[in-house]
Amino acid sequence: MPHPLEGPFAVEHSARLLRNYRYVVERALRAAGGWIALTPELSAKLLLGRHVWDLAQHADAFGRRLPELRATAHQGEPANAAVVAFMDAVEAPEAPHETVERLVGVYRVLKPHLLAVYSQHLARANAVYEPPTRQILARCIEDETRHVTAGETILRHLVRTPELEARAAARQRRLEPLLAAAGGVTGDVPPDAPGGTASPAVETSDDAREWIRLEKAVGAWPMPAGLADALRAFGGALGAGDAAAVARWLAPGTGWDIAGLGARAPRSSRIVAFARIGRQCVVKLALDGAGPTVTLQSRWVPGEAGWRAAALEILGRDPAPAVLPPR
């Protein structure tokens, strides 16, 4: 029988593992708070702001913890060259369209499989000498569990059409066998070895209904005198297609086309978020018609003339609506 104080793991071997991790979770915090910015949809920036600062906490206590397995402090690395490959390609969507993709490279690849290496060393780690890294284990398989099951909840409320559940199991199927032929993040979890998952029927304390709940149109926006007259007449001008009506609405200076709308003018607009900054407010609008919604934001600025645009900009082109009604 072995002695109590023998482990699988020698002291370098543990401090490998972590520096494994510490990589693959850095990389992982730095692509998620990257894309914040370019994710229109609201409950899927709310769950990537959440996280992050969840991988933050990792990352530090992994880091932590070299030093006493007489390692680097601090020091990522990856297992092989085909860990780096499979970040690349999980980092790789970065239009503002790919949520999906995004979010499903995360939380249905990168996530479950992080859940189970973790608690399969944490069942193997020994619990005489091996406590602090038991710990962080421990917490990490906690914040897992709750971000697999709270991602879920937004894929499943994301990924509404046909055409959304086909790209999500491409992107899923693109993946798997990138973490297989690397041997998973550490380099030596067999390609057959059983992924880890969290039950949707797991209640988190990520509020992920909440963020579906907030994502969803509201009844009145609080605008300032005008603007709303201003959006309805300028949504107007774009569902007609009417370029030079468009033109009136913009600030001078303000360059921007009609054209980049496409071929197909929408049949109408719907205000999706609102802002106020300063005496500037910022409005999120989409664009429904024959062809993919289109999500534009625009800037308004009030003047002499009353409100008017000073920036626009497409973010992004989806063919389900980007916001749903009030149930």
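None of the values given here were measured: they were computed from a predicted structure. Positions refer to the first chain, counted from 1. The term rigid core refers to the maximal set of C-alpha atoms that superpose within 1.5 Å between the two forms. Compared with the form predicted in complex with its partner chain:
- In the core-superposed comparison between these two forms, the C-alpha atom of residue 30 has shifted by less than 2 angstroms.
- A displacement of 2 angstroms or greater separates the C-alpha positions of residue 238 between these two forms, with the rigid core held in common.
- Taking 2 Å as the criterion, residue 229 counts as shifted between these two forms: its C-alpha moves by at least this amount when the rigid core is aligned.
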Given for the second form:
Amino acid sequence: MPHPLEGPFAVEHSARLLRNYRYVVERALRAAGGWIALTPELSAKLLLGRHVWDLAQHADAFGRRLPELRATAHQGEPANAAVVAFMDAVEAPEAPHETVERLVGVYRVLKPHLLAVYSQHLARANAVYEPPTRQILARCIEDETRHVTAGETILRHLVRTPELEARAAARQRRLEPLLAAAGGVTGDVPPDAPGGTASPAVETSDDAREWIRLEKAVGAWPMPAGLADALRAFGGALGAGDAAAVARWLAPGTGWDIAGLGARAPRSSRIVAFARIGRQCVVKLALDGAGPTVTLQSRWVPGEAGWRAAALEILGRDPAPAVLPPR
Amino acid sequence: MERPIAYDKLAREDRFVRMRARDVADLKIAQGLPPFPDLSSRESIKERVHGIMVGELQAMEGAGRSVCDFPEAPWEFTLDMARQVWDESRHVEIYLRLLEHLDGFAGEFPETTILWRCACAEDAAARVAGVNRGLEGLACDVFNQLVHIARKIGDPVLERAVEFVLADEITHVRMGSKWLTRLTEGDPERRRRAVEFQETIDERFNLGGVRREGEHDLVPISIATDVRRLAGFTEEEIERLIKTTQRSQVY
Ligand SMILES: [Fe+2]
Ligand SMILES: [Fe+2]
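Switching conditions: you have the form predicted on its own, so give me the form predicted in complex with its partner chain.
Shown next: the complete complex, the earlier chain at its head.
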């Protein structure tokens, strides 16, 4: 039986591990904070928003423990250059359509790895003289378990087409070798260490399920009488490429022409946004056709002849369909 | 990572309609409506709550950018901003649920982004002055009034939830005051610029006479003098704000 005062870590080694953790956690924290504004999906925004503070507290706890281990407070340090390269790759996806890539990097690669590394560290840290470190690790393990579960719940909600599944898998396949090449965040985790990069067993998180519910809060747009019919007819006219029929739905003096949509008429239209300004309504139509999806924003005003569009504006042509399905 | 990001990179789902605040106000005035929703009916309270929900979203996004954009700032600054992200994420959730409580939904009214633009200031001191003192000060005014109105109309759900949000906002103003002082220590010019930025925001959010000193049920947005004192605004600052609102043109 080992002596209770036996331990695998010297003080310097323990400090080095905490510096390594602090480096990656601080980078993940700053990336997650910055991504909230760059991520369109509400559920993913709330996921990141909830976890930024936990990550900050982890980095803070590691940083404050350091001087107790004869090291400089709050000084993170990458284990090696490959860890820097791995974190560069994790934080690289910044485009609005790359939410899946962002979340896979953090919630399917980095955090499961941190969970495994913290757990191994806790199992080995001496119970007599390292309780201060053990307490920090125990708290981080608890938080990371919760984070990974919530992240997985949101990912399953967002990754709902074969194309997105392929993108998520490709992202994981790209990052895992980088992490393995670095020897994990501490530079000394063997590539076949248990639980290093595996997805954890998934239980859905109640919090995350609630964020998804809040994201999908409206079932049907509460349209005023007549507007839904007007929009259906207007969409039909757009789909038929019938300029005269389109013009009949425009308020007098509205200078807009179907030619603004380009050569290809949309095959179908669906409402993606409905907002009210007093008695007027702003409606966003996603126009699907052979080419890229076009978003047309229109403002509708009620009048004696019924609803008419008083302003129309093409907002953009998405290169890829939105992550969220049409409602 | 790109630091800071251009203000037009703020990402939204399709269901949100983004418009200029001025355009929304003009369209309402043309229909004979007040440019800013008052609190006279459940419908107008819902519209106000929607505006606040979007504001909380932008506050969360702005605080997140402050965590990201200033790695050179003192660590405690990042810590405070990260705490604020968490608080604002709860506020978003609270207001989404309040919106449901009022039979509304996210995207029901256009989103304007003047608040987010303020959160894009390049200097950390200007950002905390503008956002934490200017905008969170405005939040104190708006929430304090909303608590009062909720109590008056007998809506304990609205009252209790907003009261807790208000408590957080007071903390955020205090953070702003702390970091405005600490980040500009020994640099009066930087402090002057940051305070000036806050004052332009205060002026802007007087909303042409919408924010005023007065009874909660009589003015569209009442200045929460007691709450502002609690949040650490000086008597001089409160008096100056009241004066600027008297100076602002009525819309
Ligand atoms: Fe807030
Ligand atoms: Fe706040």
